[in-house]
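The form predicted on its own is given below as one chain in structure tokens.
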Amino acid sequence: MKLSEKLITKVTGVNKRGSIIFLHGFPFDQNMWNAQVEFLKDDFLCVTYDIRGLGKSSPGDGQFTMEMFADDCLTIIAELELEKPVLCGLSMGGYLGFRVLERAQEIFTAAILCDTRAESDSDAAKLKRANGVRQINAEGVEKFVEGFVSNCFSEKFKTEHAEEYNVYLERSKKSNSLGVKGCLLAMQGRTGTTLFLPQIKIPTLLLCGTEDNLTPPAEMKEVADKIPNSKYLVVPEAGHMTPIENPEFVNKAIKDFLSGLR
């Protein structure tokens, strides 16, 4: 079996004007990005799938690295035969983006990063991810889950879309601890990337929410400056989730940054 195929990947669309790859944030899956995929898909090939662990993808032992997400996402590249896809990535989907374009930027059109950081966790940081392990080995992953969710959205959207918060919040719950705590342990080991800022060539979006708690506009605008001729917006009325919490404003900054490559 493939590699794509164990991670449920999914393509969907038509590729007019090329492909993107969509890398999702922890602990979701790649159906957080089902509403830049179907606005998207009649002009590209857009490309998820579920990062080791997380989603219907298999646990496996847990023992999961940084570099082990990006082999994947590499291979799943070369496996469905993506020629210069444009990379997308938030939150720990943007740790693995900056870590694949350390290794092959040239393979890649484009960049989006959204709502993450390039350099690798604190001491203070790490200690949090040691402390969600404890929790989930003592509470169980439901509990680590929904006070690590609830960080993840703004006040606002919890309240005015509190069905569409609940899906995510529940799929999130039903993620198997195993893979919950090799990706917080993924994260924790993980290299930092901002030496490689100045070193990024192709065009680069980078985009962050006005009530981002996680990763705050001002952190992610300094990632911003570093990078050659990059564009950095703030979405408005968004937390750490900006596709999902304000889709409309994401997606047509996604198409404009998109249009201008060709």
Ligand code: MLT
Contents of the next structure:
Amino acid sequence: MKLSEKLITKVTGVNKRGSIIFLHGFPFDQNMWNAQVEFLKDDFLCVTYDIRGLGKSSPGDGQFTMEMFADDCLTIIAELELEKPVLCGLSMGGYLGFRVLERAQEIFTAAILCDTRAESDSDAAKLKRANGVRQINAEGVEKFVEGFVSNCFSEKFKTEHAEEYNVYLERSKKSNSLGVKGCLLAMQGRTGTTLFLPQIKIPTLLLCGTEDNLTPPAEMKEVADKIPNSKYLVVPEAGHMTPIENPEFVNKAIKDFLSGLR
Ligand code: MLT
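For comparison with the form predicted on its own, provide the form predicted in complex with ligand MLT.
Okay, now the whole complex, with that chain kicking things off.
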């Protein structure tokens, strides 16, 4: 079985103006990009998949590294024979995205990074991951996911779009506990990519929600300042999950960015 099948890869749309590979955040799955795929599919071949251990992909033995995630992304690009795709990642998908760029930026046309960071985990963040694993073992994955996902969205979104919020929450609560713990440890053990940022040559768009408490706008601005050919936009009325919370703004920003490329 091909890796793209194992990781439930979906290919949507037509390649009139290129292809885009989307990398989702934690503890979500490829559905977090639905609004962007719907918006871009008439012009772009949109590729989404469930990162190892999340969504409907199998957790296997639950032993993941960010390097395995990067290997997976590069393998899927090769299996689908994507020619110079645009890479688009959010948060954990951004950690993975930066690492993939560090390994092979020449195979991409451009990059879009949302609500993410290039620094590796601080000691405090590492201890928080360890507490996450402890909580999942003691109380179960649902309890952990409830707390985590709540922090990902702005209060406004949770109140005004309660139904949509619950769809994402309930989907994440169904995550496999081994897979979620594996992802926590993969993020905990990842390398930092800050020193690589000045070497990014391809056009890069960075987006961050005004109310993102997990990867705050000021930190993303510092990342953008280090990337030579970059554009940085703050997404109004959004927390950490900008593509879900303000799809109109994010879709337009992506469309404008992609239009400027060719
Ligand atoms: C994500 O949205 O992928 C997570 O917030 C990443 C993290 O926990 O560092």
